[in-house]
Amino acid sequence: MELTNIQAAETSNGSYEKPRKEVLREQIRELVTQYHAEAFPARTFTPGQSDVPVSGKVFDAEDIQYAVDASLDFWLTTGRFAEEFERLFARVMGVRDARLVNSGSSANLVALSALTSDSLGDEALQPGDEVITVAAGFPTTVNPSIQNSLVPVFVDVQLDTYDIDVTQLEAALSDRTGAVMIAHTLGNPFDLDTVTAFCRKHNLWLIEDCCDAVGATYKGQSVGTFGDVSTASFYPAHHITMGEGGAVMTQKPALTKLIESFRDWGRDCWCAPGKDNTCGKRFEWQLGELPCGYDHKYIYSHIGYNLKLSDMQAAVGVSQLKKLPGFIEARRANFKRLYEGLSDLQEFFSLPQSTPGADPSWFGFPIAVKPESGLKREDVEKTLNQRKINTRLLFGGNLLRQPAYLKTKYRKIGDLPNTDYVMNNVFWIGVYPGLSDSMLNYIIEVFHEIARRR
């Protein structure tokens, strides 16, 4: 379609059936569809020559249309698409409120920071309080504790599920423990019965990092609904993509206000961008040592950040949400295909196990190279990468051995032997929806070649 065809919308008397800008929008959408077909054609997979990624964005013409549609509004900050996404995503996750931020890492920072607010009284986390977590994970599940002057307390993980070893929770407890903040590793829910019971027993906050686990359930209940606060990520590797982006979720309205405050500069006002006086008394507040009547839009109750995202990103998310059920189904199917195809190699490799009661929404397929097999992880990875099969380690391995954490104040329970085992022996391959049957068959074939050579 050419833009000159705009005249087709003109009536015989010279008026337009639709506003001209709307007709132009429709033509732009059609051109985007044509562009997508030309710019992103289906690719043929050639074993040994084509890459087999571990993750990546899966998108279509509609996703680009949404991004372009938002850009035509030129409302570049959070706007109508962000509001729609927050409403829809909260419904998908089964929570009362979801608030968008610019990344999953920012979501974790906002989630934990919100629990330091003085407005929570005796329940607020104070500098020096402890947060129970694991070292075999991603840095930004731990970093918010350090950034808020809290002390992380590291417990070990279980092998094969790679989730927290809940038998160490009581040993990790002290009179300064204030929260538990852990992730559902690679989309596999941790033992939520034990963790939630522990938090209730000791009156602790629970922050669920669901950045790898959107769509996972535990005993039929969605992850993200168990904690006081939970988080999600929309980085290209995750279950849906906005390019960048994340969300902070809660069932508690009082926490929603704090989440918004820490996300939006620490302000006390809750007006949406471009809105004024939703409280009805904008010039009647007296907070802190400010004069009575100081503009509520410029009153700050917290040391916050600006962690909003653009409406163009949110628009892509709205489109991607339509595809989420199919994405989750594909991840589970790909996981099942790999498990079945590699199950005869357990002399060499430990295959992943889901937590009892969990239905994971797998982010990746973790594999441990058994030391007694005579194989070494680095050799297996090198062979896979030479064959164009991409791999990743289980994030930071043992974060306490990373250079960034060598001088960090923390406690740990025991020597974390399983965490070191993860660091030395575990890696993962992809299950994301962009993998074809021929790619999965090729992966299985190459693993069998490695075992035969041994």
Ligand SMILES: Cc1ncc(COP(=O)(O)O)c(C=O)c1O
The other form holds:
Amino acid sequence: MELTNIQAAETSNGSYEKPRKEVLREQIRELVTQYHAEAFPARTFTPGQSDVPVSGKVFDAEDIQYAVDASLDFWLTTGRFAEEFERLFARVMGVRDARLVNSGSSANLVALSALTSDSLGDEALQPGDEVITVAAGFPTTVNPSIQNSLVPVFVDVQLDTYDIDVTQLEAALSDRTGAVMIAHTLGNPFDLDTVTAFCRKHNLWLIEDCCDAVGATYKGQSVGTFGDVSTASFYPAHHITMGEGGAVMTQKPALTKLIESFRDWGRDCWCAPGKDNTCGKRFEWQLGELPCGYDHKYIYSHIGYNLKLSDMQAAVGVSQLKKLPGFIEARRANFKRLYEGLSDLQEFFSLPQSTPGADPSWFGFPIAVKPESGLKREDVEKTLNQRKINTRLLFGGNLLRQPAYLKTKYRKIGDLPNTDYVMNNVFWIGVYPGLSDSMLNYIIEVFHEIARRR
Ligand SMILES: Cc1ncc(COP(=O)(O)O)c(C=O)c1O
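Since the one above is the form predicted on its own, can you give the form predicted together with this ligand too?
The complete assembly is shown below, putting the previous chain first.
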């Protein structure tokens, strides 16, 4: 019997048979499991010969099954898996709403852009308003300010936590300050008591960049729930991955509508792809100077973007999300192992410290090579890389010294000496769940060798 519709068909004995396309889907899933076992066998680790990555996607057959399942739907654009992910991720993060976008950078862009909407009245950020941030970090935490004609104001970071130095916040304030937008550096929450109190006192927006910090908590509360808007990234280096992907989160329904609008071309309409007339008055709106009844689907209330992601990416996210608790636990355990293994080398290296009150969800393990140790960061990195242990810098180091920012309009508080220290002395190694005990032991051994050889 050819079964082509979605309904199960009744067989002669009265039982129900699955539609053939569902049977085929299951066979494909099974084949994917077999394919995964063949194509991605467990690798053995040979110290000195195998790479010790800083990060990478950790995935199983189920993740590929989800990607294939979404491909078989051939819906392609954002769809059922995206809806499911948004609902589940909001619950995991403890926020009211999470909206998917195609990267963490897009999430930051949408988050800040949403706060420029005229619909926020006096609260809207205006061109020339200032956004307090730090220069020791990732560029796309800062870029949305510049892209929205706002002025970044840089304060220094603390050493060892690598988070914002909150003692400089008051000095950074001006009558144009409108927001604070900062990241929880490498998964280590910044001092949220001080930052949220400062924002409340001066009526400022707070945007929490949680791209590196999914799962981190501060005094028992999840990061991402403190700010007006917060963001996440699902690039392979991050806590879970969709390849490319990000999320914008908020507790405030009015902001969700703005986030959707900026993500979806700037439109006023909030229908999901493929849906019409969700508002029930599609042809009854009169907005701007458009004639009454102009199709709501084509009314634009913001200068927006299209930053949606595909349902194949979202499907991988749904599958990865199931593994998030285990991934976070592994990152914390790997961090602890490295910390214990390197703690006798503090004459040479400054080890990372978590912010008081914080339980970080580490993205990496930052290390400062002490200038007085006689070691140089570049030499340490070279040796590690020769021994196949990968390293990364703390992103842009001091963004203000990067070519892209030399002509940018900004203010800074003092000379940012710690930011320069980060640029000159700090690097990080991996803690991601793909690291095995033998890799961690090997890392610790090579660090001891470097210290002995000095
Ligand atoms: C703190 C921070 N914010 C934003 C981003 C950008 O995320 P994406 O690579 O998904 O654009 C990153 C990237 O790693 C990051 O570390």
